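Next up: a single chain in structure tokens, the form predicted on its own.
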Amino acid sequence: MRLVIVGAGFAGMYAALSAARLRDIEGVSPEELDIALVSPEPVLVIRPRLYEPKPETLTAPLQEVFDAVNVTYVQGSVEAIDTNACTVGIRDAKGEQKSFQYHRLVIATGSRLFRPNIPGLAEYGFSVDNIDDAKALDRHLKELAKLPASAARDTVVVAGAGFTGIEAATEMPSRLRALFGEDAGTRVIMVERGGAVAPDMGEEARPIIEAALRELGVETRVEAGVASLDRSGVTLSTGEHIEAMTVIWAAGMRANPLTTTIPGERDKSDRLLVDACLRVPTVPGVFATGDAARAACDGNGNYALMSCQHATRMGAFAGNNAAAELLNVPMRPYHQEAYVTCLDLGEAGALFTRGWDRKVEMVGETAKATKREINTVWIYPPMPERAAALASADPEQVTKL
């Protein structure tokens, strides 16, 4: 039997570890149940940190972890899925194509930044969506430091005032000072189509975020969208033109397009709708997890967000359940009642909230210490030691807050 997991992000990694954990508990050998994970590289990109400097350092190796728990790593990109034949079509590192059979499949392909067809966005926009984009932005900023000071060089516009936009914008003042000098006349401007920054954070948290933006000198433009980009800068829907050589797009996510090849129902973000055990109801043998799935967290109408916090736990449940179905043992319904946010605010500290109503628990340096621990310890893979790696993937314990 073979369980195939597509994707080596947070959800894919924990799906593999959790499936291996159940296989071990049930006393089944790797020869009897092959757990194979397919991805372009055996690394975990620490995506929540890509707004930081030095993005080239923000990966963690996975090969030794997989070896420790007898997970087969398959290098390549899945380009097609045939749910009738139960095969995935893979293009390997040499560009050669091959077909891979599965008995159960876990779609853990993550998400991508949604880039609308705005004039100039593809040519002049940057992002921190993936490691290549983050590296490109970092190189760009370093190249700007070689140019003479100007309004355009010294201005960064961040489009989108959600979590990613806020973290990118609040990190930028210190990044620019480090590159351009302490006396540079830098500006960071955040643009938001809605009527307020941090539209999902609620009334208790928003004043804290707004105060941090003021402290850092980050300007905001609300009820304004990006109409176009060109070499000279960005034009907003209000008609304002901002001279800027750096525009960072951080507005909206979509599930990886591979989800559209699965004959299942999807939401407006192209996430596959799944049942309580993270199965795609209309496609036998197929599970979806992480940013590729729309899953209920509880019985109160709360659904998993496109976040590392939800992806890790969802991945553990999906891997466990896909293996359980093959081994004819009971599956575990996914649930994730606890929910927290820890929003980095650059030199202004951080903000920690708990619950779906986002009650503020910590601010400033206290919250910053928690954010630092999350970013440098909690979200990294377990050590490549068999017992510890398997124990880390207990679905009921992953991201238990």
Ligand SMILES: Cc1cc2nc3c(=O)[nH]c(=O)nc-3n(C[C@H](O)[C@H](O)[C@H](O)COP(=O)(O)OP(=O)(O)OC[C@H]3O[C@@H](n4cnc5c(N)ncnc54)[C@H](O)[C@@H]3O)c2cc1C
The other form holds:
Amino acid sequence: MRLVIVGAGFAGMYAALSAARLRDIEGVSPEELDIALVSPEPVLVIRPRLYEPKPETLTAPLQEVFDAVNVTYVQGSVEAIDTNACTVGIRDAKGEQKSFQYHRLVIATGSRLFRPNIPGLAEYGFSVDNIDDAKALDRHLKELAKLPASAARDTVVVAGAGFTGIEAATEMPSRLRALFGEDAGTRVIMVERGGAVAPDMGEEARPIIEAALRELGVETRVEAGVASLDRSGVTLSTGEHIEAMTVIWAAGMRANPLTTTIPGERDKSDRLLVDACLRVPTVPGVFATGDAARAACDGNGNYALMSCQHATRMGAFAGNNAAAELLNVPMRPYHQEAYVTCLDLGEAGALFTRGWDRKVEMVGETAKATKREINTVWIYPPMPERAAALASADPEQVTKL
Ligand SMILES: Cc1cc2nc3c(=O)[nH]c(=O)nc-3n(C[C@H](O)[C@H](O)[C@H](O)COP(=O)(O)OP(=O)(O)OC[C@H]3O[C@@H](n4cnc5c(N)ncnc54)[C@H](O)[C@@H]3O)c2cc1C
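Requested next: the structure of the form predicted together with the ligand (the form predicted on its own having been shown above).
Let's see the whole complex now, leading with the same chain.
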């Protein structure tokens, strides 16, 4: 029997570990149940940190962790899924194609930034969505440092004032000063189509974010969209033109397009709708998890967000349940009642809220210490040691906050 997991993000990694944990508990050998994970590289990309400098350091190795728990790592990208024949078509790094049979499949292919068809965006827009884009932005900023100071060189526009946009914008003043010098006339401007920054953060948290932006000198333009980009900068829907050689697009995510090849229902972000055990109801044997799935977190109408926090725990439940179906033991319905947000605010500290109504629990340096702990310890893979790695993937314990 073979369980195939597609994707080595937070969800895929925990799906593999959790399936291996259940296999171990049930006393089943890796020969009887092969757990195979397919991804382009055997690394976890630490996506939540990609707004930081040195993005090339923001991956963690996975091969040793998988070896420690007898998970078969398969290098490549899944290009096609045949849910009738129960096969995945994989293209490896050399361009060679192979087909892999599965008995259960977990789709954990994550999400990617959605870039609308705005003139100039594809050519001139940067992002912090994936490691290649983050490296390209970092290289670009270092190249700018070699140019003479000018309004365009010294100005960064961040489009989208959600979580990612805020973290990218609030990190930028110190990042620019380090590159352009303390006295450079740097400007960071956030552009938001809605009526306020941090549209999802609520009335208690938003003033804290707005105060942080003021403290850092980050300007905002609300009720303004990006109309076009060109070499000189960006033109907003309000008619304002901002000279800027750096425009970071941080508005809107979609599930990885592989989800569209599964004959199941999807939400407006292309996430597959899943049942309580994270199965795609219309396709036997297929589970979806992490950013690729829309799952209810509780009985109160809350649904998992595209977040590391949800992806990690959803991954552990999906892997456990896919293995449980094969081993004929009861599955565990996914549930995640606790929800926190920890938003980095650059040199202005951080903001920690608890609950779906986002009650502010910590601000400033205290919240920043927690953010550091989350970003440098909690979200990293477990040690490549069998017992510890298996124990880390108990679905009921993963991201218990
Ligand atoms: C800048 C930034 C800041 C963020 N900050 C936070 C935060 O503070 N808190 C938080 O909770 N979340 C945050 N997030 C969101 C978080 O990173 C994602 O929700 C999380 O990475 C989702 O995990 P995942 O495993 O579902 O997908 P991903 O981490 O995207 O992993 C997907 C995996 O699938 C692989 N893959 C994709 N396509 C294929 C294919 N065809 N074949 C094989 N493999 C494939 C990829 O290579 C990757 O290994 C942030 C994201 C960004 C970009």
